[in-house]
Amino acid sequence: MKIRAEYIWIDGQKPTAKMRSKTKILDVKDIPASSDDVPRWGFDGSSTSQATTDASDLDLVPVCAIPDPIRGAPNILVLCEVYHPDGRPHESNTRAVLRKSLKKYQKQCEPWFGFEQEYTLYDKDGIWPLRWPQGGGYPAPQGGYYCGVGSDEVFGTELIEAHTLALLDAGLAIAGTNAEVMASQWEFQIGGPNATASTAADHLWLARWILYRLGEHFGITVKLDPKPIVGDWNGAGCHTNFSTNSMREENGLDAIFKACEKLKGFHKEHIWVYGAHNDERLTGAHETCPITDFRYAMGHRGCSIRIPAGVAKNRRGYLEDRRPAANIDPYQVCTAILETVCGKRFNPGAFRYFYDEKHRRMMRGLFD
C-alpha cells in the first residue's frame, strides 16, 4: 500500500510569495510519526523564482506534517522550508529567520500568536467577486454582510463550511470563522492560547493551502488582495493577536502599553513587512488607521493597535495589531513583533529578498 504526501512550500515571487506543492508517493511502511521522519525532497527553483536554470536544484526540508483532510488518511500534507543543496537556508526562507528570533525570545517571553485571516472569494475566472452582478456591477452597499445570514447577503458558504471541517480534521488551530464587511469576503482565525509563533504561522500557511485547493473543487478562486475592490468597500487584513507572559499576568495591561510604545517606535519598519500594496488599504477609512500614523486605544478599530475591551476590563491579556494586510507572510510579521516587543529593535533588512522596486518606491513615498 502506498500513500500520497503533498509537499508544500513558499516560493520566491516578489513582493508577495505564493504557495507551491507537489505529490510524493510513499510506501505505507514509511508513514512518518512526525515531520522529522518525512524524507527530504527537491524541486526546480528556476520555475518558482528561487534559482537560475544553471543552478536550479533546491531542497525541501519538512517542518510540519499533518493529516491530509482532502485526500483523507493516511495521506499527509507536509509543510517545508527551502534550502540550498549545501545546507544553507534559501534567501526566501523567512521561517529560518523567525527560528532565530524564537531561539532568543521563546523562553524569555513565552509569546502566543493568533491570526485573523481575511480573504475574498471570486468566480473561478478570478476576475469579479463571487456572485457579484455580472459585467462589473455592484451588490448592495456594505452594512448587511458582516456576520450576515441568508443567501442574499452571504456568498460562498459551501466552501467555508468545507474549509472549516477540513482544518478541524487536519488538527489545525482554527478558532472560528465569519462573513466579513464586504460581500464575498470572509475570515478565519488561526492560533490563540499556547500557539507559538512557528505553530500559528505554520498553521496559517497550511490553512491557506487547504482553502485554495478546496476552492478548485468548488470552482471558486480565493485572493488575499489588501484592497480587492476600489471604492467604498472594506479592504482585507490579517490582524495579528499577540501576548507575552507579562501581558497575561495580573496587571499585564502595563506590559501591553509598553509593547504599544515599542511598536510605535518601529512603525515604519513594520510596514515594510506588513504586506505589499497595504497603502491601498490603510487609508484611515473602513476601520483602519492611515498607514503613516500610529495610534493605540481601547476597543478602537480605527487604530493601529486595538486593546480589546475585555482585556482593558481584566487588565491583562493581549493586543491586536490591525496593520498587517491579508497577503502577509506570517513568519515576517511574527519576527517583527518578537524583535520589537521582546527585543530592542527590528531591522526589516533580513527580508530584503522580497522588496521589489515598486515596494521600495511606495515606502519612500510614504516615509521619506
Ligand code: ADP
The other form holds:
Amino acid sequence: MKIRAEYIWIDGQKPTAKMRSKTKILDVKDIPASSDDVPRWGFDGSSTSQATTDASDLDLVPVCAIPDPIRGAPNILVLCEVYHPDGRPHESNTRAVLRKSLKKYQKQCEPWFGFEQEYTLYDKDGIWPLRWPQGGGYPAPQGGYYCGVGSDEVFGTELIEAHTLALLDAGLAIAGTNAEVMASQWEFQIGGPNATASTAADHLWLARWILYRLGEHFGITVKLDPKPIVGDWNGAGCHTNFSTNSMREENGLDAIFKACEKLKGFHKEHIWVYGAHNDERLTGAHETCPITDFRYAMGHRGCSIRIPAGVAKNRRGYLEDRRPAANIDPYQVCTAILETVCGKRFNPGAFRYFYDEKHRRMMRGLFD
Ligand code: ADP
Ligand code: MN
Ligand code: MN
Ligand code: MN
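Could you switch over to the form predicted together with the named molecule, since the one displayed so far is the form predicted alone?
Okay, now the whole complex, with that chain kicking things off.
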C-alpha cells in the first residue's frame, strides 16, 4: 500500500524558526504504528537557514507520527528532529536540548505542561486581519469579541471548527478553544493534565502546522506575532501552564510559591527564550505585566505568574506563566521552566543559535 507521509520539521530562521514540510511516498504493509517504523529522510539545509551550500545535507529523524487528519488515513504526519549527517543534533534542534532536561527531571518531578496558543487570522495574502475593513480600516473597539457569538463579533469560525476536528481526529491533546479579545484573534489550549513536556510541545508544533495548512484551504493566513496591531488591541501570548508532582499533592501550594520564587531569580534568562518582539506585547497594559518586572499573585492577569483562583482554593494544582509570547518555541520554554523549577538554574546559552543581533539588542535595551 502506498501512503503519503508529510515530514515536518523546524527550520533555522532567526530569531523565530518557521515550520517546513515535504511529502514522501512510503510503500508499507501496515500503517506505521510509531515514529520508529518511519524511515529517516533528508533535506537541503542551505534553503532553511540551517546549512551552507557546500555542506547542505541534513537528516530528518522522525520523533512523532500521527494519522494525517487532512489527507485522511492511512496517510500520516511525521514530526522530525534535525541532525547533521555525522549523527550530532543540529544547533537549531532545540528538542534535543529539552530531551536532556527531561532525562534529569522527568522521574523526579513528573512535570505536566499545557499551552494556550493565541494566534491571529489574516486575509489570504497575510496583509490585514481577517474581515477587518479593507484598505487598513479598523473594526469596532475591542470589548465584545472575547468569547463572542455572531458574524459581526467573531471572524473565521469555519477554520477554527475544522482545526479542532482535525486535532481530535489526529489524537492530539487539544483541551479547548475560544475567540480572543482582539477581533480575528483566537486561542486553542493543548496539553494539560498528564501531558509531558515533549507531548505538549510536539503536539503544539503539529497543531500549528495543521492550522497553517488548513488555512490554505480556507484562504486564511495564520500568524503568531506577539503584537499584531499597535494601539488599543491585545497582543497574542502562549500562556504556559505547568505543574510538578509536588504541586499537585495536598498543600502543593507551598511548592507553587517556591517555584515562583525560583522563577523570580531567572526572569531575564526566561525572557531570552519567551519570544522575539515580546517587549511590544508585555507593556503592562492589556492584561500583561511589564517585561522588566516580575510579579506573581492569585487570579491576577497583570502578573508574570498567575496562580488560578481554583488552585489557591484547593491549595494544590498548577501555575500559569503568562510571559511567553505566541511565537515561542515550546521546546525552549519547557527547558527553561524545567531547569529553573526542577533544577537550580537556567542558562539560555544552549539556544544561542537563535539569538540574532536584533534580539540581543532588545535584551540589552531592556535589562542593561
Ligand atoms: P485561562 O484562559 O483562564 O488562563 P485556559 O482554560 O485557557 O485558562 O488554560 C488553562 C490550561 O491549563 C488548560 O489547557 C489545562 O489543560 C491546563 N492545566 C490544567 N491543569 C494543569 C496542571 N495540573 N498542569 C499543567 N497544566 C494544567
Ligand atoms: Mn486561555
Ligand atoms: Mn487567552
Ligand atoms: Mn491564560
